[in-house]
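Only one chain comes next, encoded as structure tokens, the form predicted alone.
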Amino acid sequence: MPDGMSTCTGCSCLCPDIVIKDSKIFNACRKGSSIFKHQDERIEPSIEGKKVKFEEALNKAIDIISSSEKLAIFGLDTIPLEAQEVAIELAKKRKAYIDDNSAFCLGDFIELILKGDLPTTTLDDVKSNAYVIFYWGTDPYNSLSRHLSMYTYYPRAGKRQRGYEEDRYLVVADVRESHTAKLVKKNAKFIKVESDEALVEGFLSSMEGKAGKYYEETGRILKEMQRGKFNVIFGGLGLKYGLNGKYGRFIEMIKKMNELAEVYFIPAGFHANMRGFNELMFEKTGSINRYSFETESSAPEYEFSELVKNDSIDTALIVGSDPANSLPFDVVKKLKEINIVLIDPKPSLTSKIAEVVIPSAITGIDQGGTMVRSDGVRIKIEPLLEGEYTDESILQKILEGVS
């Protein structure tokens, strides 16, 4: 691998500061420079678990593709937005469904910034002006691991120039004592979590001038959110699974705080470019996954994981995605009987069970493009090398081929 420097496609921090020299990482959380470590490590193209070439693979992948009756395309929450775009062409021209891991990940958190009914900043402007910082349902200390460092608790930067030692204020709401509750000291608040709801209703009998459950503590972090002025609660799937769909009084909170000071929310942990395709499905469609292009419509039934158990697919195109390792078992073995064409770089459980398994590159190291933090700022990404197949060039040749 040639010396330079990187943006790290390992989570949707997206990092833009990793520097590659003498084989050597830099700057990379451990997960970010298992990519670069390990970017060798690929996988060949295959039809029926045997080794072809590239071209029989592609080509085979076309025939399945055009003899679909029911085809769904899964995945593609790694890779750029150019790649994107011809995916959501591909399921329009085959009238496939098209759907991504928003659906059972933070994708509820991105449609209501989308529609407006939740305020929202950049990771930027937290770092420069973000007094209390609120992570809640999620542990940044293991799962974003950069987070804390490059936006928002340590930084001394902009308005916060003192830190965290009197420039910041942390809470964490869990269920347990993270490693990030963990670091909640001096000026920060821990805040154990038995219901998100009850949480929530706590934080407005406080605004209403009520002592309702968890008033201590929501009474106190109100008043440091007067006192910081600019605030940013960070919600993970704790926050999303917490609520169980049920965002109307967690919306309102937000308002109401923001009747206080300001106070912005932003969706914390998914995989680097799942914003980005929940936002171009938005641009195009209305709606940010689980959709259907015969239908021209978005339903719960068309998320992936129900197509497959309802045996209402007869072809998955996974692009960039590892479903066997991530669905339950009872989807994973009716995925197995349906045929799977899998684009991705890397040997996988679901390279296991493809019928067709094609090679692509990996932003960031063999391909460009552009990717969409998750606090909706677009990075574009220049590689380290030029790639011979890289997610766009393959999705294309399918499209063009695919009758």
Given for the second form:
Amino acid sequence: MPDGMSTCTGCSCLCPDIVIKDSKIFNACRKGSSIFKHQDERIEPSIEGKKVKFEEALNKAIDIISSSEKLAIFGLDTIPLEAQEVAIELAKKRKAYIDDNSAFCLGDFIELILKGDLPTTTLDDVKSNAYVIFYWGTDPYNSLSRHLSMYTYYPRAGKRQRGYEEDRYLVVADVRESHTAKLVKKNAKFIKVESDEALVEGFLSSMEGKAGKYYEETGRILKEMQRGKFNVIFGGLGLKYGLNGKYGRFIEMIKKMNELAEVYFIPAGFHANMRGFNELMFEKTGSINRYSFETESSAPEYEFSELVKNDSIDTALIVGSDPANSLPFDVVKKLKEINIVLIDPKPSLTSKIAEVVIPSAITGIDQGGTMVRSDGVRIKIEPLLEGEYTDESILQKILEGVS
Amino acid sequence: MKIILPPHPTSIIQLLIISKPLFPIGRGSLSHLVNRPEELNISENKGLEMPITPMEVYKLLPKTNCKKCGEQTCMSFAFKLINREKKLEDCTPLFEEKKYAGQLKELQKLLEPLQEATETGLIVDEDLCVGCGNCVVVCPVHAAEDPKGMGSGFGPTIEDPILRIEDGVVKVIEMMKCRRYGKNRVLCVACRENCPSDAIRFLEG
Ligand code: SF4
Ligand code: SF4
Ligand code: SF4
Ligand code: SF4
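Given the form predicted alone, state the structure of the form predicted in complex with its partner chain.
Next comes the full complex, and the chain you just saw is listed first.
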């Protein structure tokens, strides 16, 4: 790998300061650095497990997709916007289903933001302005390791020059004392949540001057929010599953909080460009995921795992994802029965069961492109080296090739 | 000055009290300590090896204050031993006089962790580190010397940070810059306090 600077696409933090020198990776967290470290472990083009030339694999993929009757395109969260755009075109042309991981990840929050139901801000503004930094149902230390040090609690920037002890107030709400919760010391609060809904109600009662559940914590946090003027809540999977699809009261809580002080919401984080896919889909269809270009609508039964489970598809084009690893066992069993075309740079469980494997590139290493950070900011990523194939060019060839 | 001990006295406090007559510890740092008693609970050491205290070392020394090591007292020697300013070999009676053989053996065992520590006593456990960068960004020395880089959350833009993240884990680069060491040491625990996985510890607490 050549020396240089790059952006890490290990998660939606998209850390822009990765330095590669003498094969050493500087500044990236463990997860991010392993992408760079093991970048040369690549997959070969293959058909039914046998190694073939790249063009052969590509042509076979075009054949399979052309002759499919019910196609789903899935994954897409780790590839740049430019490639996602072509994938969506392809789904449209083939009247296919298209979906990513967001339905069981934080897609709901992204949708609420895109629809304007939750006020949001950027991580850069958080860095310069935010006082109360509130992690709700998420443990960024383990999944988005540099979130606190790069963007939220620790950096000194803008109006927050005096460091975390004076200029920030950390709140962690979680069902257990996570790693991130261990950082709650002075000028900070940890709330061990039994029910996220109850905590929402607690905040609402507190703002109405009533002593509800979590009275002490909510009272203090609201006071700090008033003091800080600019505050942010990062919601994670714990919050999503805790609220169980009922977002009305949560939205109301944030609205009421904003009568006291500015309080913004940002989804904690996910795959590097999941938000990008959701935004593109929203722009083009009004829905963020689980979409059918046949019925021109989105529905829960169009979620990829549902499609597989219910035998609704005969072919899956999987891009930059490893569903054989992430889906439940019984769904994977069904996945093996359909035709799979995989576009991915690395070997995976899915590559073992795919009919056709087409090797692609890793964004930030051998392909560039645009990705959308967890806060919605579009980041232009320059590659370290020029790769032979990119997700975009592969998908473009398939789009042109299929009838 | 009165120092209020927390329920579980920690070695840091011992270290400060003991060292007070020996070294000029900035007034600021001590009053800071007294004003924030909660910060004193720092060396609970959550299941990690207990830190070595000067008292433990002192007990095993000849306690003759013979000054052969160049220090006025054995206590002072003990303190400097832990801080790497002196070597055990500097206490020549320990090695020359047979009657200290047992103590010498115990001392060598006690001081073993000094070997795995960096020159100035900071130990990192790479296996526990995920490279979150909290320690790098929080360090006051980094913030002062590299405000646009580490102070602002990014990787270092200076050549010789105290700590940096290499291949996904923390590495000690220039320990001598750490505020805990040298003549004007102050009690700084920022990096360790903000490591959620206890990947950083200090030899003496
Ligand atoms: S936090 Fe995410 S983007 Fe940043 S270095 Fe780690 S994996 Fe990469
Ligand atoms: S040489 Fe040994 S015995 Fe003598 S003062 Fe120093 S530590 Fe004590
Ligand atoms: S103890 Fe303080 S000065 Fe020393 S490395 Fe840690 S944070 Fe920096
Ligand atoms: S704070 Fe701890 S886990 Fe994070 S980089 Fe430093 S040593 Fe590693």
